[in-house]
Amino acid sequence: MIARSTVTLQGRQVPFTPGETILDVAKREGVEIPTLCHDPRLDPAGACRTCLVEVSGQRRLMPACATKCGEGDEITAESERVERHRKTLLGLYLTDHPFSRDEAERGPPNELLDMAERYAAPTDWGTLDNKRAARHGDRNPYIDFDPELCISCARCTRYCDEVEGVTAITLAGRGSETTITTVDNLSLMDTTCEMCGGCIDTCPTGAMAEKLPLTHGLKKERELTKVRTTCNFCGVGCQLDLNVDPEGHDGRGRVVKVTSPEPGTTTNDGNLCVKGRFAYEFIHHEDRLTTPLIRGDDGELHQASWEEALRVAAEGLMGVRDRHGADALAFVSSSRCTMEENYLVQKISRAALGTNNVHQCAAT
């Protein structure tokens, strides 16, 4: 029988697998440890120091995200010492970070302010001028950077490197002047950036944000309703959250942005491409067809019901088959369809109309 490795966490003996960090075990056991620089998709950095905990035998507080559990460790995530550290650290963060929600929450929730409120961090320590360089005027259409909100956690640059593998953005400067930039301060359009928006998704303060909701003066993310759905731009099936303004589009609800589900909860792990994250304006575009159209005897398109449209399409296909034979027909289905939908297309082609002339545009 294999003996299980255990640690004592908040007075409870809990099991762990060798290689797991304190943060991994704490999350599994429902023990809250705050983090700012941590993203489960990234290698632990231990940069923000918000997740420090007491570990038996260690003189200093240890970063839970980067410290692996050891057999017999006694770990304390809530104590007077840990609480004092959190309050002091968050108070220091706020000295060069706006702590007014109106200033510091442009759209996405600001995790630093949430954490400061939860742990009653001091807000009366005065303020310092933010020395981080801005990148105003970047002509890219999607991603905006506000240095006033940046805490140099490097989640965005690490995501760009470790997940996307393009390294379009990087840390530059030193000390309080550390900022997020590109090579030679180029526009993201002139770098290796793929406009996936992963930097926006992983940013804990909203320093990286989507331009469109900002320029249109839309509601903050907390005021929107999230609706989980499947991206329809290809057949991969990435999950995403449509953020809906319930009062928009004549009171019927309007999709105003797309955000990622929490990492680890979906097959795409919270990652999206440029289409999935930013190409949503077609939903309410004035040119979008909202009802089937059938061309009449006058040569013009007229609105019809789905039953009428399907009947006309079926009659047209069968008419070609009857006049010219089944091989006069060919079917091409879309990579935007699901696997099941593409299966049905080939079933209609082969079983219903008798031709093997069927293809899928994503096939190679």
Contents of the next structure:
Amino acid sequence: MIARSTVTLQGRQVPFTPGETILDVAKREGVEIPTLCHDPRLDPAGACRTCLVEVSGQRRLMPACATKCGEGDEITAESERVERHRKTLLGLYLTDHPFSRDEAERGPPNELLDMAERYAAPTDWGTLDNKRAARHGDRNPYIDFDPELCISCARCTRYCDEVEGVTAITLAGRGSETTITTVDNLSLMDTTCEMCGGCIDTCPTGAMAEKLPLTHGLKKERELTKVRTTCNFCGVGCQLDLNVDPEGHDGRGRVVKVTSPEPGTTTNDGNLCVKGRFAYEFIHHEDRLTTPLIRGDDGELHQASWEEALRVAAEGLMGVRDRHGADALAFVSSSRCTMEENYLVQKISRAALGTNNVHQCAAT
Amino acid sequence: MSKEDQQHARGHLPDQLREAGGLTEGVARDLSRKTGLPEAEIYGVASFFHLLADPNTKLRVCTGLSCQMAGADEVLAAAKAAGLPVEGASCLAACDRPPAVLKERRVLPAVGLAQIAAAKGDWNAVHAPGDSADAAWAGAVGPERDDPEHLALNLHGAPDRSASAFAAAQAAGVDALFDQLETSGLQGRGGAGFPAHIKWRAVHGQAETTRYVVLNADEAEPATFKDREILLRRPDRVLEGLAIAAWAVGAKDVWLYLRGEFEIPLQAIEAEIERAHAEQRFGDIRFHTHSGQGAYICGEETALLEALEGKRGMPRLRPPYPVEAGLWGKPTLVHNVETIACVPAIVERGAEWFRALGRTEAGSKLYCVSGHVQRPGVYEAPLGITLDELVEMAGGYVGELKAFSPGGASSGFLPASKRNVPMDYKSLADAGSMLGSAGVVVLNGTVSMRWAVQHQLRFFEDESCGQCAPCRIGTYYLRESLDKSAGREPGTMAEGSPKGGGEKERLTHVADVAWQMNEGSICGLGQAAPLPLTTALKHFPDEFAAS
Ligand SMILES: Cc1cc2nc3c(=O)[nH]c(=O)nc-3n(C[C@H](O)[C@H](O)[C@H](O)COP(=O)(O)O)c2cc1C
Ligand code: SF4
Ligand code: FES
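Given the form predicted alone above, I would also like to look at the protein as it appears in the form predicted together with the partner chain.
Everything in the complex follows now, all chains and molecules, and the chain you saw is the first one.
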């Protein structure tokens, strides 16, 4: 028999699997523990200190994100001490961070401000001048870093290193001057950066933000509607969220940016590549084809309905089969097709038209 | 690149950065091509360490409290006025011979205005007074006698290269050795006072068989300069202690981490290592040295391990402790120089003998005495000696005692009324301070407490690693609050910042911030950083009151 391991969380006995952290168990049990530097895709850093809780046998408060449960541990996530800790810590953060939403929210919700509100952190402790250096004039087209909003949680640098394996950005300097930068403060364009934008996705305050919505003065993320879809740039099938401004495009809704779903909820685990995250302008581009076109006898393309277009294509294909046999046809599907689409391509090829000449361009 | 290759490349990175002349444009990219390590990582590492990050600064004037009390500010101002490439630096571990100046990596003691003037604008021509070679800078050490009967460190003793203690330990066996350490009551001399035998047994008992011993010779706690004297005068003792430790815990490789400013102590210990290796004094145990690159935090043992691995010196979360997962993840015994140097005497003369050397706690102890005393220096005395007795060894007070800092900047300040508290780990902790590194600074009536605190807070702000918010923001907040409450930055030593004109309410939240730093910080730096201010506010409230 496998002995069940348990800890006491807020006075309740709850099970855990050896290796699980206090945060893992608290999440499952619905006990709220705030975090800022935590991202389930990264090794815990325990640096932001928001998640400290009391653990029996430990004199010091322990970081829930990095502390593994031990058999019989008594964990207190709500107590006078923990409450004072959260309030004073967040109060201190706010001395080093703008706290009007206008200044401090560049798009995505600012998790620090939300948390400070939730725990009623003091806002009257005075303000410190920011000492974190910026990389002014980085000419890369996508990623902007605002040191005023940076809380040095190192999620971006750890993501770049641990998930992407790219290490284009680093913590630099030390103390209150600690900032995020590249080798010799170069533009991201001149580094190993692949512009995946994962730094933007993981940043809890919006210090790392996408340039386009900033320069276009677009609405904050709270005012946008998210529509989950599958990226159609390749066949991997990454899930992404189109962020739609419902009032845009004459009230029909306009896609103004792309964000990734919560890590752990989709197969791409919140990761996207440069295309999925940033190449969405084509959606509303004026050159985009929005109806089928059929080339007429005059040699020009003419707008057509789907029924017409499909009929013309079917007639052409069946004409070839009738004149030259089914094996005169071959089907090559695009690497941007999903698995379901590939399935349908081989179906039309084999079942509907009777040839095994079917291929997928990514197969070679 | 394999994991081992990467580890290897990283370990050499700080030295390579140093050889490349520090962090100038193109260096990180260049080293990345040579080593295969990411260029941003290399840049991040170099930018962490002052001696690498700012290669154009050739001179650094110590801004530690003892040096400030001896006029370091004027020396810095004069050097700047003379157009020298100069900056301030955190304590250089030469508080007994202030003001100290670092020339590249060499500490020059007692550099005054005359020496700056004599250099005529050439940084390379700045020398310590009376000694143009700048080589001999061992300070005063007491008692001034070779007395192995009564002194565990016995700094005036002749070098002993017989390895007799090493042999005796082996003859006794590990269990007997551990028992002996336990009975001796030896506590870590690096600051925390943790019983040594517990760590030795813990490393010994690990399942992993690759283990390391690491010597912490980062000595950067302001007002501390004892390890410097041990390395200079008794490198034989240090190596023998390390060899005993390595043999006992089953390590073959010993790493000695010296602060980068210890150019001369490094020469001393390297000469001894070379000799020991050549003589095979300790069998197949190998000693390796590593120079720090300018970061107080790397004295914190896990930050030290990170730096030794060639990373930014940011402390690790504990647990796991180094005894379980230390250098390159292997079980590691980390000790301060003084702790290690006590070991041979304990083995040779016995645990009871060592224990009896102390008064209120076990053993004799090196106290670093600086500030307003007649003869600043390192004094070996029974643990638990009082301040008055200690200062008597140092030739007596200069002026009248007003306050003292018993154990480095991290210990805060105590008023003259605490002069009879036994200077041991427990008694000073009970008094709201700590023995820490036993860097004792004596302040007389000419010193404004506000001024002294301003300098201590600036030190912690400069040296915070920046990893965790309570310390990164808190050290900045406290220093800024105190400056603003006074209306400006530190004034003169005597008057401190003038009263009036300041924003008194700036100090309103000090207690909350200090509480948060103590509760929330990852390591001892942030936890202790508020103490200079909170202890001074407690004991000298009038000096901070609004005018
Ligand atoms: C900020 C900070 C700085 C420290 N600096 C030193 C140091 O310079 N030398 C040292 O031996 N220990 C220093 N320590 C203590 C070490 O972390 C560690 O406790 C010690 O090296 C263990 O050796 P010991 O048991 O012999 O004292 C420092 C600790 C902190 C928190
Ligand atoms: S307490 Fe300070 S020095 Fe220590 S880990 Fe935190 S920021 Fe770094
Ligand atoms: S060397 Fe200047 S105060 Fe220590």
